Amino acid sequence: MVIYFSATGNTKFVAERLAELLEDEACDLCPRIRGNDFSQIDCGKTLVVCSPVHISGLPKFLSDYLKRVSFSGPTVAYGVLTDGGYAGIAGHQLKKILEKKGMRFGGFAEFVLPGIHITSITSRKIGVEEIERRIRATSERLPEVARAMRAGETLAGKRTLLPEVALTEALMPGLRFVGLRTRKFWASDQCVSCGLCERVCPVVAITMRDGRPTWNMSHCAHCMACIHNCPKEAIEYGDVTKGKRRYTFARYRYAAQSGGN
């Protein structure tokens, strides 16, 4: 079984292409996560968990959610990250996680995709051809981590040292409880008040209201769900994403499908 999360589908993406070569079911999470639905999940032999990277580590919702829920079958467990080039101690977590349930961790494979995290006036910014190369080079590459999945082989994934573990872990609840707050969420007049925004919303942080989205609650994932989702692109993170390109895998399907899909 593969389960996973994906805000923009480049986790999906990655998800359902690695359950087609293995000849598997993929699993979206985030219907269950929205739902607090933790009924057992029927995986077989083998557990695939795809995530994306936030703040250097794995979606808080995520890994909350991994530890509550309970698996039946599986022996060995692999992990697959999604990141825009830094995957930060994610793996470990994974591992962590998953080896606490009785699972072999066979190790990790990360993906280098588009970044997505663009409330930040860090974010870089790139070109089309570059989104287009790291899709086709994760294309290109995924029948080789399935063939190693199915031969039972160890994934070797970035090799994660005590000391950032120790750093990140110290630094990481403040970063959020900094870096993760709503109230600069808003919608321009763009706004047709579908509604997608709420329903993509994994954590629940959004409510419709008088036809406008509104931020329910004083912090969130920053999953960028509503803002790339948003159809209209409607949704803005207070000045900081205007002019933005707003991104989703379906627009650069294409590419994945010149890289061998």
Ligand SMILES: Cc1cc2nc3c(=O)[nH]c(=O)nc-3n(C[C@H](O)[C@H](O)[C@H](O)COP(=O)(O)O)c2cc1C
Contents of the next structure:
Amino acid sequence: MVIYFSATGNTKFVAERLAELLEDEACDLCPRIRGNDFSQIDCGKTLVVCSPVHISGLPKFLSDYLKRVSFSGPTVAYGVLTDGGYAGIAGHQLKKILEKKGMRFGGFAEFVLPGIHITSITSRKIGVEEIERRIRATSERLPEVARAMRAGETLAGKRTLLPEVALTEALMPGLRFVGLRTRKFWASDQCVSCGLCERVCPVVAITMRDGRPTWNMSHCAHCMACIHNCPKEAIEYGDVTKGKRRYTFARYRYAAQSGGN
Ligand SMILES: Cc1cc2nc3c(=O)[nH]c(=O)nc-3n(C[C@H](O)[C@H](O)[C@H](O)COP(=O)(O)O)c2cc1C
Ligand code: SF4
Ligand code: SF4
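Now show me the form predicted in complex with the named molecule, since the one above was the form predicted on its own.
What follows is the entire complex, opening with the chain shown before.
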């Protein structure tokens, strides 16, 4: 079983392609996370957990979910991370969570895809050519990762050093408190009240009121699902997101078809 969360489709692409190559199923965890559904997930012998990297680690809502949900079947678990170039301690976190559930951790693979964190003032803009290159490179490498998983080999993800873990874990609560506030989110007059932003939010932080999204929590995951998936590009975060390209993997899917398939 391949399980995943994905805001803009990067991780969804990787998870679905891996499931296809492994002749297995892919399961989107978002509805389960939204619905607090911790019922057992039935897997075969191998579990593959696919996640984006958020602020140098796993998205907190996903690690919290993985800690609580139970799995039937798997004896070995692999991690697959998508990020913009720095996986931080996410692989280490996955290892800890899955080993605690009694599974052997078979290592993790990292895929560098377009970064989507446009509410961050430090987010770096990349051009279309680079977006296509990252997607092509991912698509080309996926069959080899699937082969290694099938063979039960250990995947050699980035090594995480203990000082890096200690420093990241010490800084993370503060970074989340400051960086994941919702008060600057707003919807412009382009909004057509379709409600998609409300439906894609993994932490149910959006409520539609009078046809407009409102943010009902002081902090959310800043996963960027609402902002990138809005069909009218109506969601902004203060002035930080103004003029920044909205991204969904689906728009660039053609680049995956030109390699590895
Ligand atoms: C809140 C947030 C924090 C992020 N932090 C990191 C990071 O620390 N390192 C990194 O390389 N990419 C980071 N990213 C980029 C994502 O990991 C990357 O774009 C990922 O492929 C998104 O996958 P998805 O569309 O499946 O959710 C971050 C993205 C978000 C939304
Ligand atoms: S997704 Fe965009 S258009 Fe649809 S309700 Fe949300 S803000 Fe409005
Ligand atoms: S409000 Fe938007 S950015 Fe925040 S967690 Fe929900 S979908 Fe993600």
